[in-house]
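Only one chain comes next, encoded as C-alpha cells, the form predicted alone.
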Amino acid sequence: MYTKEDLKNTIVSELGEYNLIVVSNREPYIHIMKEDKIVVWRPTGGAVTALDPIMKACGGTWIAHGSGNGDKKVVDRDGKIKVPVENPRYTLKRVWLDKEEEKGYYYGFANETLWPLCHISYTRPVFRESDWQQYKKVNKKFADAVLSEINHSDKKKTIVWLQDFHMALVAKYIKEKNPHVICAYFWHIPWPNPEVFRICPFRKEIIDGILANDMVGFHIRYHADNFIDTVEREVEAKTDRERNSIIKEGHETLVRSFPISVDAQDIENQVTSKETEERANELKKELSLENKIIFLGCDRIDYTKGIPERLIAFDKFLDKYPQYKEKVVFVQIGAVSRILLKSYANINSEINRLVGEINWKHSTSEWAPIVFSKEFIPYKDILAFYRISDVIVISSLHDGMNLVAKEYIASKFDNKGTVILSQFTGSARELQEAIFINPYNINEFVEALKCSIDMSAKEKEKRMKVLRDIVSENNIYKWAATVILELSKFYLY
C-alpha cells in the first residue's frame, strides 16, 4: 500500500526542490461565524476530499476562493492562513470575489454552462456572454494570485496544479506572463463527446485555455478520449494517439487518465475511533435506527446524483416487498447546494415532495421509511453514518468518479456492508464487486435493493474484502505519485 512517506520520497527523488501550488475554486477549510464564534467547516466534494491529504503530506500552497463569512477574519494581510488549524501542514491562500464575479463565474458559467454541458443528465446549459466575461475575469484573478506566489518564492521550480472546470483558462494567463511554469490540470467531471461539446459558443477558447497546460488529467480513459476527439474536431492541432498528446502551436500537452481515490487508511482510523463509535451509537438512538437495515444516500443536492430516482425505487421496493416495512430505513444526507439556480431549487423541491409523499404513504405510528437531512453535516458525522449503514446507494445519472463509494468502502473495517453503484460513475470501472444499477431502470433498481438485503453474509463479506483491497491499494497517495511521475518528465536536470 502506498503511504504518505512513499509520496514524499517520490516527490523528493523525482522533482527535488519544488514549489507546489494547488488551485481550486472550493477551499479545503471554511471559517464560519456562528453565534459570535468562528468555527471551521470541512466542505464535501471529491477534489477537497482527495487533495487535502496530499497537501498535508507534501506541503505547499493551496489557492482557493474564500467563501466563508469568517474567512477574512483569520487570514494575514496576504490572505493566507496555515491549515489545518490544529496541526498546520500547508498554506491556504484565499482569493476574494465580489457578488458580480461570483454570480457570473461560479453560478453562471461554471454551474449553468459547463456543469450541465458535461453531465449527460438532460438539463439544458445556459450560454450568456456576461457569464463568460466574468469567468475570464476571475480566471485571470486566480492566475495573478499564482504568479504572485511564484514571484515571492525562493524556489526555482514551480508546479501549478489546477483543479476542475472552474479553472479552464488559468494556465493560459499564467503562461502568457511566465511560460516556464509547469502547469498541470485535472478535470474532475466528465468530458462529453464532441457532438455535445460543440454547442458551446466558447468552445475554442476553452480548449485553447486547457491546451496551455503541460498535462491534462481525467478520471477515466473514456473522458480523455472524448477530449482528444473534441480537440481534433474543433481546433488546428496535431494529435498523437500513441503518446496520448496534443501539439498546438509548438506546445505539447499530455492527456492522461488518473482514477482519483481517497486516504483509505486515514478514513479507517477515524471510523474505528472511540469518538466515531460513540457518535454512531448516538445517531442510531436519535434517529430510531436501532435494529433496522439502513440504506444510506450521501450526496450534495444536485440533479446529477439521481436522488429522485433512488427515492422512487425505494418507494416501489416497499410496494413490491411489504414484508420489509418497519425493518428498513433509508437515510438521505447531503447539504443543499447552488440553491440560487432554478434547476437546483427545482430538484430540492422535488426531493422534498418525494420524501413527504413516501413517508406519508408508508409510515406507521412508530416508523418512517425515510430520514432526510439537507443541513450541513460535519465530516465526523458522515463517517458515523458510514459506520452504521448496511448499504450505500449511489445512483448518479452521470459522474466523473464519485468518491463517496470509495470512502464508504474504506470505512468498512469489518468487511460488512454493500455498495449499490450506478454504472454511470467513473468508480464503476474499478469497483466491480458492487451491485450495479442503471438508475433510469427503476425495476432493476428495486431488485438491487432487494439483492443487497438477501445476499448471504458470506457473499457480502467476500465482495467487500475485494473492494477494500482495491481502494487500499489504489489510494490517494498512489494517485498523486502517478501524476507526479508524469510531471517529472517536464523537468530537465
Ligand code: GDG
The other form holds:
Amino acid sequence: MYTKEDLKNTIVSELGEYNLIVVSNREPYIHIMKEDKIVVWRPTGGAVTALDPIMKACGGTWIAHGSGNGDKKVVDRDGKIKVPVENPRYTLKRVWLDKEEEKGYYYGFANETLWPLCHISYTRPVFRESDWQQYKKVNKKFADAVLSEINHSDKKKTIVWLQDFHMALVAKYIKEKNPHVICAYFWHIPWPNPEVFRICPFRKEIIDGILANDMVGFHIRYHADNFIDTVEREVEAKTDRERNSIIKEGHETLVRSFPISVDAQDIENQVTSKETEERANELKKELSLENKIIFLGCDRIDYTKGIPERLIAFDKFLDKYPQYKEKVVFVQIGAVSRILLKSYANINSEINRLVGEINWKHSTSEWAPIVFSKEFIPYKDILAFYRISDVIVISSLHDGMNLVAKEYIASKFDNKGTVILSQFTGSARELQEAIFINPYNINEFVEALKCSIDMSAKEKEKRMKVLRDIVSENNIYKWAATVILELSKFYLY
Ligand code: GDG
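Mind sharing the form predicted together with the ligand? What's above is the form predicted alone.
In what comes next, the whole complex appears, and the chain from above leads the way.
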C-alpha cells in the first residue's frame, strides 16, 4: 500500500527542493464565529477532502477563498494561517472576495454556467456576460496571489496545482507574468462531449485558459478524450493522440487521467476507533436504527446526485416488497449546498416534499422509513454512519468520480456492507464489484435495493474484499504521486 511517506519520498527524489502551491475555491478549514467564539469547520466537498491529506504530507501553501465569517480574525497581514490549527503542517493563504465577485464568479459562472454545462443532468446552464467578467477578474486575483508567493520563494522549484472548474484561466494569467512556472490543473467534474460544450459563448477563452497549463488531469480517460475532442473542434491546435497532448502556439499541454481517491488507511483507523464505535451506537439509539437494515445516502445536496430518484426507488421498493416495512430504514445525510441558487432551492424543496410524502405513506406508529438530515455533519459522524449502515446508495445522474463510494468501502473494516453505484459515476470504472444501477431506471433500481438485501453474506463479503483492495491500493497518496511523476517530466527538459 502506498503511504504518505512514499509520497514524500517520491516528491523529494523527483523534484528535490520544491515549493508546492495548491489553489482552489473552497478552503480546507473555515473559521466560523459562534456566540463570540471562533470554531473551525472542515467544509463539505470532494476536492477538499482529497487534497488535505496530501498537503499535510507534503507541506506548502494552499490558496483559497476565505469564506468564513471568522476567517479574517485569525490570519496574519498576508491573509495566512498555519493549518490544521492543532497540528500545523502547511500554510493556508486566504483570498478575499467581495459580494459582487462571489455572486458573479462563484454562484454565477462556476455554479450556474460550468457546473450544469459539464454534468449531463438536464439542468440548463445560464450564460451571463457579467458573471463571466467577474470570473475573469477573480481568476486574476487568484493568479496574483500565486505570483506573490513565487516571488518570495527563493530558489525552490514551484509547482502550482490548480483545482477544479473555478480556476480555468488562472494558469494563463500566471504564465503571462511568469512563463517559467509549472502549472498543473485538475478538473474534478466531468468534461462533456464537444456537442454539449459548444453552446458556451465563452468556450474558446476557457479552452485557451486551460491550455496554458502544462498538464491537465481528469478522473477518467473518457473525460480526457472529451476534452481533446473539444479542443480539436474549437481552437487551432495540434493534438497528439499518441502522447495524449495538445500543442498550441508552441506550448504543450499533457492531458491525463488520474482517478482520485481517499486516505483509506486513515478512514479505517478512524472508523475502528473507540470514539466512532460509541458514536455509532449513540446514533443507532437516537434514530431508532437498532436491528434495522440500514440504507445510507450521503451527498452534498445537489441535483446531480440523483437524490429524488433514490427516494422514489425506495418508495417503490416498499410498495413492491411490503415485507420489508419496519425492517429497513433509509438514512439520507449530507449538507445543503449552493442554497442561494434557484436550482438548489428547488432540489431541496423536492427532496423535503418526497421525504414527507413517503414517510406519510408508509410510516407506522413504531417506524418511519426515511431519516433525513440536511445539516452539516461533522466528518466523524459521517464515518459513524458509514460504520452502522448495511448498504450505501449512490445514484448520481453524472459524477466526476464520487468519493463517498470510496470512503464507504474504506470504512468497511469487517468486509461487511454493499455498494449500490450509479453507472454514471467516474468511480464505477474502478469499482466493478458494486451493484450497478442506471438511476433513471426506477424498476432496475428497486431490484438493486432488493438484491443488496438478498445477496448471500458470503458473496457480499467476497465483493467487499475486492473493493477494499482496490481502494487501499489506489489511495490518495498514490494518486498524488502519479500526478507528481507525470509533472516531474517537465524538469527533464
Ligand atoms: C467533486 C466532484 C469528485 C458530504 N456531506 C457532508 C460531508 N460530505 C463529504 C463526503 C465526501 C464529500 O463531501 C463529497 O465528495 P464527492 O466526491 O462525493 O462529491 P462532490 O462534492 O460533488 O465532489 C466529484 C470530487 O469532487 C473529488 O474530485 O469525486 O465527482 O463532483 O468526502 O464525505 N462532509 C461533512 N459533512 C457533511 O454534511 N463533514
